[in-house]
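Take a look at this single chain in structure tokens; it is the form predicted alone.
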Amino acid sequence: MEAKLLMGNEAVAEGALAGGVNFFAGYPITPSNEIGEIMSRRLPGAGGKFIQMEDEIASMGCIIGASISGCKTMTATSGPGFSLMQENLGFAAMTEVPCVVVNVMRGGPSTGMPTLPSQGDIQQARWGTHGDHPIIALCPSTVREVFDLTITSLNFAEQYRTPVVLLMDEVIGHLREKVVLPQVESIEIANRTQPTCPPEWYRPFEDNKSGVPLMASFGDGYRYHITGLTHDEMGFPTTKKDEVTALNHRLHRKIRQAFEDIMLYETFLMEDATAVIVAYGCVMRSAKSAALELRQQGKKVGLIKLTTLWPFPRIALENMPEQVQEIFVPEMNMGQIYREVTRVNQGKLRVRKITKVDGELITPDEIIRGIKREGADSAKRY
């Protein structure tokens, strides 16, 4: 194994190549540009295709089309581009086309702060498209994790026939760390399951135990219809109540049945914790330092690191030790995961947010001050 000094965006490209991406379409946007630049240089040499499109709408449509033809596909963008991709993201969810979208988050709304970090796209990743469908979104906290989660995103997309969003904040995208990458042969790669039946027997959206239909590639002799309209098992538009209901329920069931595999999180110093910090992305790094500092001061603070953001890993909060009394959620937005933690907590514990939206990383000291301030306020109230 070889140690490398890698930037987060470079680790995305390394993970994409190791994970089998053979088609990348994108449009330049800060702060994700390095991903496209590296893929444009290296993908053709690896037998793949790179295309710069005229905008993010076309980029998303392009990777969907390439995926339907059998390619393993990816694009990368940031806030404004992610907004433009939403309609086609919904199309990919409805038509069950595997693909990965990397969103290196920057400050917003609108053009916002192109070169500064944010975690403002969390809820957009879940609810950005219209309609009711599940989504998978992962969020790395280290450069090595960027590499690993890029591969995991590709695997999830292929396993569950769904678009997957890799949410990175600008800090992680441009952070450089020493990384030891695994041997390529040791990496687990998942690919979509293709039909082996005669073409005339193939039902492209047929239900099965997993809820994930077999996926034939266009050009392999399996001719079938794809539409963003609600459709039957053959892919043709329908408004029949039983067929529409079955489709929508299956789209959710295929993800719900896999919650145990998809919901990724880690715990730190939780055994005796009376207060817990819930954090993700670059803020997790500050949160871990804050927890260690507070431990030295005699305060029993633990940490839950969210790796999967959607579907929200509620099990991480439901299985907390009984002695936990309060939860703190630091994030670089106005409280987007805080709202989700509050929803899952259902009023059982005190939940407090520590937010920052000025384009700078929340520091360990700011988290510590936020926790101590809430503790002092609580003592006054009670």
The other form holds:
Amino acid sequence: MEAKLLMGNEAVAEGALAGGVNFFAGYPITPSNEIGEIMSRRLPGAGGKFIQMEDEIASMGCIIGASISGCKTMTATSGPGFSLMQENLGFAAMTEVPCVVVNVMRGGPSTGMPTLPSQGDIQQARWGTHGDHPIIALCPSTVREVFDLTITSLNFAEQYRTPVVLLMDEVIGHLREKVVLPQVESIEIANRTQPTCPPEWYRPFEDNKSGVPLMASFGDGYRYHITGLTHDEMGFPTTKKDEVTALNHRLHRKIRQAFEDIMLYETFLMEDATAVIVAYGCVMRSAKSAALELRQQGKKVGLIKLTTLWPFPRIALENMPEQVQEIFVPEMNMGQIYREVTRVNQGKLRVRKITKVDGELITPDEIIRGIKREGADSAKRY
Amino acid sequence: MQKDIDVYQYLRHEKKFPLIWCAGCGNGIVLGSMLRAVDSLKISKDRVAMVSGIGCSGRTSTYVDFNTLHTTHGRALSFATGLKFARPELTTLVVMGDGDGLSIGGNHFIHAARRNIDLTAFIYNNNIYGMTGGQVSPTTPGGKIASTAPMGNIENNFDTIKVAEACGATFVARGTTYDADALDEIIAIGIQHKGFSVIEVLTPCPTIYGRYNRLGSAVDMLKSQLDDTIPLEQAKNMSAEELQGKTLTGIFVNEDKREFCEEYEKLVQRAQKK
Ligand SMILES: Cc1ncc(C[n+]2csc(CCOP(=O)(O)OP(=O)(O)O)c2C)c(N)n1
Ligand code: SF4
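For comparison with the form predicted alone, would you give the structure of this protein in the form predicted together with its partner chain?
Time for the whole complex; same chain goes first.
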């Protein structure tokens, strides 16, 4: 394939189409607009469906309805819209409806800074909707990775019957990079497993080894009930303790069992590292430059790039080489992944955060100064 | 229309759950009409989807043997839009309460009507929030008592028909649980209509609205539907004074206008020719 100059948001759309999305519903919001616009141009020609809904609550409801009818669905939004989607996102988690929500993070809280980047929605992606639900969230650092992770998100959604959040940020969303996209034939695509049994044998939420029930589409002859109420194996409301417990446990188990498959991360320069930077999204780019620069200055710095943010890829930290003494977590928020790192670290190593919330990217220099504890900076070290 | 159909074939009668509706609730009458209408149109159960919101009304979907989706409060129409758009061949019935469809779900109601997507939307209007215990709703008439309007409602209420019409719904009708025969017919026509159909059904909630407002028994409430409503045809020959305080029933709007899913299909064909 030839090289293309592609913007992050364009790569989401390309990945979505390559990954099989045939239904998109959305509501305009900066800085994610390009995704919906491209889908509105491309889907009709590809025989897919596009609809602009009246708000983000409706966008989320709409893709869930379409997914239940058998479509591969996606929506894209940013902070305020992501907040509005939360109730129905929880519905998708509870009813195990595959769908992908792209959140191109912008400065917050509230309307915040629509055109400027942040990483402020990391914990919201985990806990934004009420109740004790599992979730998967992935976070790309390059435009090529945006393409790949869009497909991975779609695959995870289908394989595990769960909503998946693709956490982009404004920098990656609007970054243009030269990318070579993979051959279509080489792309692996996962689809939900559908029942093949006679309809009268179908138990829509029945447990199995994977914890992921078979999913029939409405209209295919398996008439069944879907509700956001706590339900039994047949999909009907229940408050029986054993059935309630079984459902809640299975929802978590199906993701937990697949941790090794879902937890994506990469390590660089770790063999002899004494200090490690843990970074994700756009900040990962500065972190890599910082690590290389510090190595030139003689400090042995390694890097862990988190690709999966939820479930938190704890194995990345648990498998740290022995000589590591300190961990630095640069983020464009007040320390949302730092919380997770300290939780997993359990006091073993020194963990420092380097945060920046002024709407600008953390520079390699700011990370270097943060690590060397030099001077006051807009990037604060605590 | 055949009245003595075997409703059991449409109900999930072998399931273990209890019916949550109170004795005397009108919701079961609406459901009966719906099933007779579907039966009269000979639509296979596999081809029917029912999407409902949250409330006493929203539980309708639990009991019927269709493809059923019980969604979130107020959002049924957005789920139904996705479902119908993805599978236009499914006859899609959307069941909402008055609070569900017109308060929290008001925005979706407005836009589903504007889009004229081929859904049949039911508003079970009991003038109150039933499930949560009797709070005031956007259809509670002025002066009526609710648990959050203990001294009488000081707000104005919606006329569902006018709202639906103004928003572009291409089939708009009102029926009552008293006149189930008329309701059967309205629903059958509404389902056949290509476009967004709104059917408001006045349905008594004796347990809560009735008690708060001293409207008597379930039977009394049904009978007062007869006294308080006038069919449209009859109203044509009546004076303004005679119509004072009466609610009209029947089919208010029934028109052809381009329908969303069909227009999208045309757009796909245009896009694919290019
Ligand atoms: C987002 C949200 N807000 C509030 C509720 C609580 N709630 C459940 S049903 C209901 C109102 C029901 O009234 P109505 O829609 O008129 O239906 P009815 O019960 O009268 O049939 C409310 C407010 C909820 N489930 N979800
Ligand atoms: S509370 Fe009212 S609306 Fe709800 S089931 Fe009872 S009678 Fe019907």
